[in-house]
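First, one chain by itself in C-alpha cells, the form predicted on its own.
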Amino acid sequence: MLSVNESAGAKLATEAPTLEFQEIQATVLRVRPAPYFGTHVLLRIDNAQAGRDFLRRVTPHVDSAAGWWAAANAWLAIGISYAGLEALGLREDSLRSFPEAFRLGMAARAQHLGDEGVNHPKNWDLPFGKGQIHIGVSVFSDSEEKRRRTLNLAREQYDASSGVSVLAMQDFGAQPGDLNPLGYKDGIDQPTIEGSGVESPPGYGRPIKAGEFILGYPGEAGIPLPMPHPDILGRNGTYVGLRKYQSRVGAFNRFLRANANTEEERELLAAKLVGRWRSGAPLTLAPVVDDPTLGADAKRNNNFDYSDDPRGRGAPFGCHMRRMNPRDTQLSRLTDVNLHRVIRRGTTYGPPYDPNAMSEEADEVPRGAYFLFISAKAMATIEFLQQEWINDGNFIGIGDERDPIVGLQEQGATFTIPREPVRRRVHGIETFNVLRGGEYFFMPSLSALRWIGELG
C-alpha cells in the first residue's frame, strides 16, 4: 500500500506534529488504501453491560493514528450513535453535552438536510432511520485476505456478547481501477490538517486548523469547539456523518446517451458534471481531452485553482467538484471555504460501473457508496453543504440548479455548461444517487473508548 507521501504527493512537515496521534482513531487521518477492501458492520446494544464488555474487548484492536502517513495494512474504526451512548449507560449530564443535531440523529434532521421525496427516511433501507443503530464498526484494508482476518477479529469480540446484535453488514471496495459506482476515480482533494505531520501537497491549499476536524484543538477561529464532557470523553474525538447511496447507473447512462451523440461527447459531458474526467484529470488542466497520466499523478491532479477559469468554461460553476470546494471562485454568498471542509472516506459497494447498463432494472442493482464525512462539527457542516452547496445554486450564481451527482433533483431540472458564444443548458438531469440511509456517529478517542467500557 502506498504511503501518504507517495499517494498524495505530500512530504513530512518540517515542524513537529502537534496532535496526540496515540489517542486519535486511525480513520480520521489515515488515507484509504488503493486498492481497498473493507466491511461496515452495524450493531445494536441490547444490554448495557454487554455493550461495555464489547468495547473493552475491541478497543485494544482499534488502531490509533500514530505514524498514519506510513499506514498499517488493515485497521478497525468504531463510531457510536447517540442512541448507542444512551444504550451504553452514559450519565445524563454527559449525554446532554452533545450537540442537538447529534442527539436527534440524521433521520430526525431530514428537513434540515433536504432529505425529502425519494431521499426521505421513510424510504431508507433497514435498519436506518429506526434508532436501532448503536455502534458502527468499519474495517479498512489493502487486501481481501487482511480484510477477512481483521473482520474475524472484530466478529470474535461482538459474538462473545449475547447482548450485542448485528443489524447489517456491508462489504465494500475492490472496484477495478479504484473507481466509484459511476465510473470516476475518487478520493482526490482531502484537506490537509495543521499539526498532522505532513505538508500540504501541491494544490491542496494551506493546512486547516486541527480543531475543525478533531475536538480539543483550536479551530479556524483560534479556539477549540465545544466538546462533550468530561474531557476524557470529548478530547481527540470527532463526529462522523454516514450516508448510504444507491447509484442509478442506468439513469446516468441514459442521460449521457440522450444528451451526447458520440462516445467522446458523452465522456466530455460526464466530465462537465463532475469537474474531472473519469481518470481523475481536472478539466481546468485538461479542458478538451482526458489525460489519464495527469489523473494518476497525485502531485499534479489537484494542483490548480480557478483563476484561469473565472467564467466556468472549463469546470462549470455547478459541477460537483467546484461546488464541494469552490477554491478561489468568486461566490455570490461570501463564505470561508475552509470552514466547510470535511474529511471524506468514501467506500463503494456492489458490482462495478457498467457503461452499457441502460435499463431501469440496472437502477435497482445494489450498487453505490457509503460516504463517511469526518469533522469536529460534522452535523452542522453536512447540513450546510446539503442546504447551500448541494441542493441550491445561488451561492455560486446559478439559481436553483442542484449538484448533478449527489443532488436531489426536481422535475425538469437542468445543468448549465458555460461556453462561447452561447451557454448550453442540458435538460433531463435526474437523481443519480438516491439516499438509502444515514446516521450521525461520535468517533471517540482510544482513551474515551476505554473510559466508556469501564462505566459501571
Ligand code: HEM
The other form holds:
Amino acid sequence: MLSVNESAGAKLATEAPTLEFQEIQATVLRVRPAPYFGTHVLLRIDNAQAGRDFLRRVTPHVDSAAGWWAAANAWLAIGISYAGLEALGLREDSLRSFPEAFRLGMAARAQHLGDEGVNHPKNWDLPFGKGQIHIGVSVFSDSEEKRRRTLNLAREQYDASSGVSVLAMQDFGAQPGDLNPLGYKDGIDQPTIEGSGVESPPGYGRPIKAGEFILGYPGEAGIPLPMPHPDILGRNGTYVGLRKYQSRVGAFNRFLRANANTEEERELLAAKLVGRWRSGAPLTLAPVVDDPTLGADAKRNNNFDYSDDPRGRGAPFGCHMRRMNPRDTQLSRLTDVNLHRVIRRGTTYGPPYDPNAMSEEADEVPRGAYFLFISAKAMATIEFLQQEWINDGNFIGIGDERDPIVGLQEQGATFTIPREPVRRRVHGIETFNVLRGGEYFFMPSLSALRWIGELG
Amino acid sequence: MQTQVQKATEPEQNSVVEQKVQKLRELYADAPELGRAALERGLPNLKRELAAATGMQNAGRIGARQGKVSELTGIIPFAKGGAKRLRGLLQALEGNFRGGDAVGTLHDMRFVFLDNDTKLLFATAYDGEWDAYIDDFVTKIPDAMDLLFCNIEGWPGIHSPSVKDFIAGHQIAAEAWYVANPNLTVVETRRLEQIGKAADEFLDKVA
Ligand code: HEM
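Got the form predicted on its own; could you also share the form predicted in complex with the ligand?
Next comes the full complex, this chain leading.
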C-alpha cells in the first residue's frame, strides 16, 4: 500500500479538508501505485436501457476518494464521453450544458489541438475518432492478481448487460522499475489541491484551488467553473482527457546515438530533453552527473524550482518538464502558471523501453502511453498546452522550437541546449511520440453516476 | 525575386491573374478618370502582386492573421462619462504602457475617439491568440483590464464568463492588413535586438 507519506513526503494538513471526498471518484486524488498494474476498457452502449443498467450495477464498485491518502490499492474509475451521455439518454438541456469542445470530442477539435499530419485523427487506431467510445472503465492496482480480480468485477457488470459491447481493452503498467516507454521514471510531480487534506510537500508549489480540478469549488479566479446541469450531475465531477501515444523507440534511440558518442553523453542528452535524468533526478539538482539515489528519493526529487537556473544551463528552457510546468521561470508572455496544471495519470503499455532497439520496425512495436489528464477544464487546458507550451516556443523565448518529447515536429526541427560559452543546437528532432487516439470523458461524482443510472 | 516572377507567369497562374485584372477593370469602369488611368499604368506591378499567394489567415474566432501576427479591431460605444475618463487616464499615462510590455505579445495598441467622443476605435496587432490567455489576464492583470475597458458600454468585467463573447462580438474583421515581418513575434524581436547589440559589441572589440 502506497500512502502519500511514502510517495512524496507529504504530510496530512492541519486544516480540515473541505472536499466532499465520498462523492469524488478515487482516481482524481489517489496516487497511482508503484509498481502499478491496470487495464483500460472502452465500451459502446447499444441501447440506453442497457447502458443505464450497467451503470447501476457498476457504481457500487467504483471507489470514492474518501481517505484517499491511506486507501485501498486497487480501484475502478468510470468516464463517459459526450456520445456516451447521449447514448445513455441524458435530456437535451443537460447535454447542451457541457462545454463545446467536450460535446464535439477530441477528434473534431484536431485543428485546435494542432493534431495534424501524422497526429491527425484520420491516422488514429481504432476505435478512436469514430464517435463510438461511450464509456471508459479503468482498473488501477498495485498487483497483477488484484488487477485481474478488479477487472473481473467490472466485466461481470458489463457482461450482464446485453447491449453494452467491448470495443477495446488495453493492459498497462507492469514495467520493470515503473519506467515510461522512453525509459524514464515518470509520474513524480503532481499539483497539490487545496482542501484535499494533504500539505504541499517541499518543491511542489503552493496548493492550487480545488475548482481547477473538481467542479463545484472555487477555482484560481475565485469562482467555480461552469458546471453541467442539473447540479447533481455536475458537482464533484471532472473531465478526463485521454491521449494514446505510440512511442517511436527506434527513432528516439537513433537520435540519441547520432548526437552523442558515449553512453554517458547519451544519458545526458536524454536528460536534457526531459529536464530529469532517467532515474528521476532533476537536472536543476544534479546538473552534471546522474544521482539515482536522489531520483528515487520522493522527499527530494521534486524539491526544486528554477530560480538557480535562470539561463537554462541545467534544465534547458525547451525541455519537456520545464515547458509543462515552468514553475518560477520568467516567461516571455504574461502567464499564470497555476492555471494550466493537470493531474496526470500516465499509463504505459507494451514491452518495456529497449535502449538497443534501433530499427524502424521498433518504432511500430505497439508501445507507448495512454496519457490521462484530469482537470475541471481539461479541454481548454490541453488546447492551451498543445498550442502554446508544446507546439511553440515563443512563451519561453525559444522561437519555433517544440516540445522534444510530445511535440509534433516539422522537418529540420532543433533543440537548443543553453551552455557556456555558446549554446548547443541539436538537429534531427523527430516526432518521437505519435498520437494514435484520443477522447474526452466526463468523470461524474458517485451521486451523478447513480443519477444517470436511474434516468429514463 | 526573379524566381517568384518566373513562377507567377506559368500558364494557369497567368489566366487567374488575367481574370483578376478583368474583374478590376470592370470594378473601375465607373471610377474617376485618374483612377482608371492609374490602373492601366500600374498593371505591370499590380500583376506581380496579384500573382503572389495570399498570406492572410484567420486569427482565432475573428480577425486576420499574417504569419504569427494577428489583428483585432473594434468600434464600441462609450459608457456614460467613459470618453472623459479614458482620455484622462490615457493622458495621465503619457503613452507609457508598462502593462503592455509585460503581456509580451502586443505589437501596438491604438485608441481613437470617434463621433464626438461617443465611440472608441480600438485597434491592436498581437501575436497568436488572445482568447487562449484570457484566463491569465483574469488572474494576472484584472485591474488593468477593468480600468481601461469599464469605460465602454456593456463591459461585463474581466471576471465575467461572457467576456470572451463580448470582445468577439465587437470585433470587426479587417478587410485587408499588411504586416512587414509576419514571422517576428514581439518576443523574437526583443531577442534579435539583444543579439544584434551583442554582435556589434563583439565586432567593435575585434575591429
Ligand atoms: C508519451 C508521452 C510522454 C512522455 C514520454 C513523458 C515523459 C515525462 C517525464 C519523464 C516527466 C518527468 C517526470 C515527472 O516530473 O513526473 C514528465 C513530466 C511531465 N509531463 Fe510528460 N510525458 C509524456 C506526455 C505528456 C503530455 C501529453 C503532457 C501534457 C499534455 C505531459 C505533461 C507533463 C507534466 C505536466 C509533467 C510534470 C512537470 C513538472 O511538474 O515539473 N506529458 N513527462
